[in-house]
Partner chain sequence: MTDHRDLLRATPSLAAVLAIAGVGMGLVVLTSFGLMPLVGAPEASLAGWRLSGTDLLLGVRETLVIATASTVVACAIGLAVGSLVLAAGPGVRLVRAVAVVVLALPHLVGAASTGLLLRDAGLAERVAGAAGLPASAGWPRLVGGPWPVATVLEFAWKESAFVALVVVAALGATHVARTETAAALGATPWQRWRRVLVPASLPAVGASGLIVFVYTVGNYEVAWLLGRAYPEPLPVLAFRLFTSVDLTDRPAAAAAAAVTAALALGTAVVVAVLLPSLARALGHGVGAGGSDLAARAGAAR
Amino acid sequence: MRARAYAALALAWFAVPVVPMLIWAGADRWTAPALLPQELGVRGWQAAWDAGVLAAGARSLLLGAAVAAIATPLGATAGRVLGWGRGWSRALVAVVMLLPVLLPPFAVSIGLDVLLLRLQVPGLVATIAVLATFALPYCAFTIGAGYAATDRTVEDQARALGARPRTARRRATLPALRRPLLVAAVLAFLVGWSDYVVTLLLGGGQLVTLPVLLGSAASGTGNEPTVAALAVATAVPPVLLLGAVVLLARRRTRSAVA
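May I have the structure for this one chain, in the form predicted on its own?
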């Protein structure tokens, strides 16, 4: 009962700020001190469409997928050391994985921007590489927890039965890590999807994703319906993705119990 009350409070904490955004997304005019909009409409959505919300969403989707595709397998490699490693190697990997989290993204982006410009690295490549680096700790520690909760003898038994190390890992270990791998991939995708600072700086203004489009609109005044529409377009896909992951995890759990 107490857990449900805490969950309800946490949900309310996140939901309350969303309510004005949703109202603004369906309002054409809402001036103070009115509690509700004076005019409802789709002016914000029309402006968001004209600004290229669909193309920006496609770029965010591809950016998030690219970051997840790079950070998840690298995180699995580091997670194996974190979960099953011993001694100094485990401590060293943990420290290396924490560095991207400890360094401020803005400072790192400013420094890399100068370096990558001198090396003539394309902005898109640099953005994906840096975001994958920032996503790597989340993947490594998530998958590392999965390794720590998995019995290592499963892989040892597969090797004892004649399987090669790579085959034993693919056939015996990775199936037991489906859930942490899925969660890690989602986290990495969200890092790429929701990033603003790195994409803006390293993308050089040419890589216009949904957060960049939202930031540009929010820098102006008097366009609250457009900002709200872009905010909804930016927030809804990750929420749907998380909901799908939760449902998939519950379905697998019920299947395993049955």
Contents of the next structure:
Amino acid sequence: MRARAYAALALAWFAVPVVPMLIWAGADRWTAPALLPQELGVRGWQAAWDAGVLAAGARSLLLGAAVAAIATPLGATAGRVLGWGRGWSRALVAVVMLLPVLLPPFAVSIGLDVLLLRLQVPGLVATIAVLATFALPYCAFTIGAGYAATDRTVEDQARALGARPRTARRRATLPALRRPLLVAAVLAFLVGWSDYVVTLLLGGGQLVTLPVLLGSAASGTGNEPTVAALAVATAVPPVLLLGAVVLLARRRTRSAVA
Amino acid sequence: MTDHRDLLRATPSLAAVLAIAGVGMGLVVLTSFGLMPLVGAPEASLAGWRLSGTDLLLGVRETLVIATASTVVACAIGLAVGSLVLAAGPGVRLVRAVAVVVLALPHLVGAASTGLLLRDAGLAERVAGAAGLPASAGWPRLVGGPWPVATVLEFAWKESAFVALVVVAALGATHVARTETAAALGATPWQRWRRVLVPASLPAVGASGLIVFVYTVGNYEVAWLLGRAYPEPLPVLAFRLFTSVDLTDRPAAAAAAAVTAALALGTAVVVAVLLPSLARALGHGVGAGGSDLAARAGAAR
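Since we've got the form predicted on its own here, give me the form predicted in complex with its partner chain too.
Let us now look at the entire complex, which starts with that chain.
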């Protein structure tokens, strides 16, 4: 009984903060002190549509995908040293990979801004490069944990059977790392999808992603349905992505068992 | 030999971090001393540091208050939720799944919704009113008020999910054997939690707590949306000065950014020197959020 109460308390802690967003996203009028909206409707969604929620969503999707496409393979090379390496080479990679975890992305962006302007690097390229750098540690440590859990002799056996180093890596090691690679790609995607401040600082106002739309709406007042609709639009894709990853892993496990 | 080849193959990722994070930090310091102006010739000057002097000190205080409070609350609740999940009672699969969802949500979404919850006429005030709580003193200013209550609660909400998942990932494999041994030796549930689980989870809580602290020091959007207008935490101060129409504010913005980075990096270095075991757990902590997503993805096994 007590365990049930604790679980309910934990669920409430995680769920309550998103409740107003979910209610407001379906409310046209909800004046205080009413506990429930006086009028339901899609006013917020219409305003979000007019603000360009679809195009912003597509930009966010592409930004997340680009960050994942760069950070995952780079993270895999560092992850191999973190998982299988020893001594100073492992320590070196660990220290370098911790740097982006410790440094604030906005500070790095402020520092790079003038240089990127002088080198005439387009805002989109700069944003992707900086976000991929900040996603790298999550990929490296996740894939590193995957390497550490994988028996190194798999690759040695493939080599002993005559496979070239590259073939042994691709055909023996990579399949064993499928799951950490997938999770690393999801984490990197989330870094690109969720970012607000780097996109704003380096995108030069041209790169209007979902968080940029949401930030601009949330800083105003009197537009709760719009803020809620944009917040839901920003929240749902990561949750769907997680669900898809869980289903994919489940299906793969089942087909492997069959 | 293989180690060296692997290191060589990892060179592009090391170079990317050093080039972007290293150069970015170097340039932020140069900019703060006027050596990297947007227009005109570089000229060494302390003007940027002087311009933001008092605001900088107040910003450090505000940042430290927010980061310390958020870290303490996130660690306490994260440990409690992690203990609950490890105990494997009824409903914990759902708790763990919801924690993973919270981890995946952007902070900006959390901040926007927390605003709708805690501000004047927000859902919390309506529920308090309906529950008959005395309204004579009025609703406290949780958003934008003298204390950063909404900011801290938003950070604690999302980061407690991170701490909980790191604790579960770090202890999951050994937890059952450990508590069964303690139970066989006659330990009560409270003793098992106090004397077995808490000490075993301390490195995970400490490492994830350090990551939470450093993250909250450098986060912009949560305090920007939920905090008061003055004094601002360092990231909000830096961003405002950086986007100011007055170009002479840029060195001041860079000074605030440099202090933020020094605060985050300095804390990590001090912790690493004082608590080497925590430093070793740090890398694990970064990966453990991902590892738990991986475990979740493989939950059907």
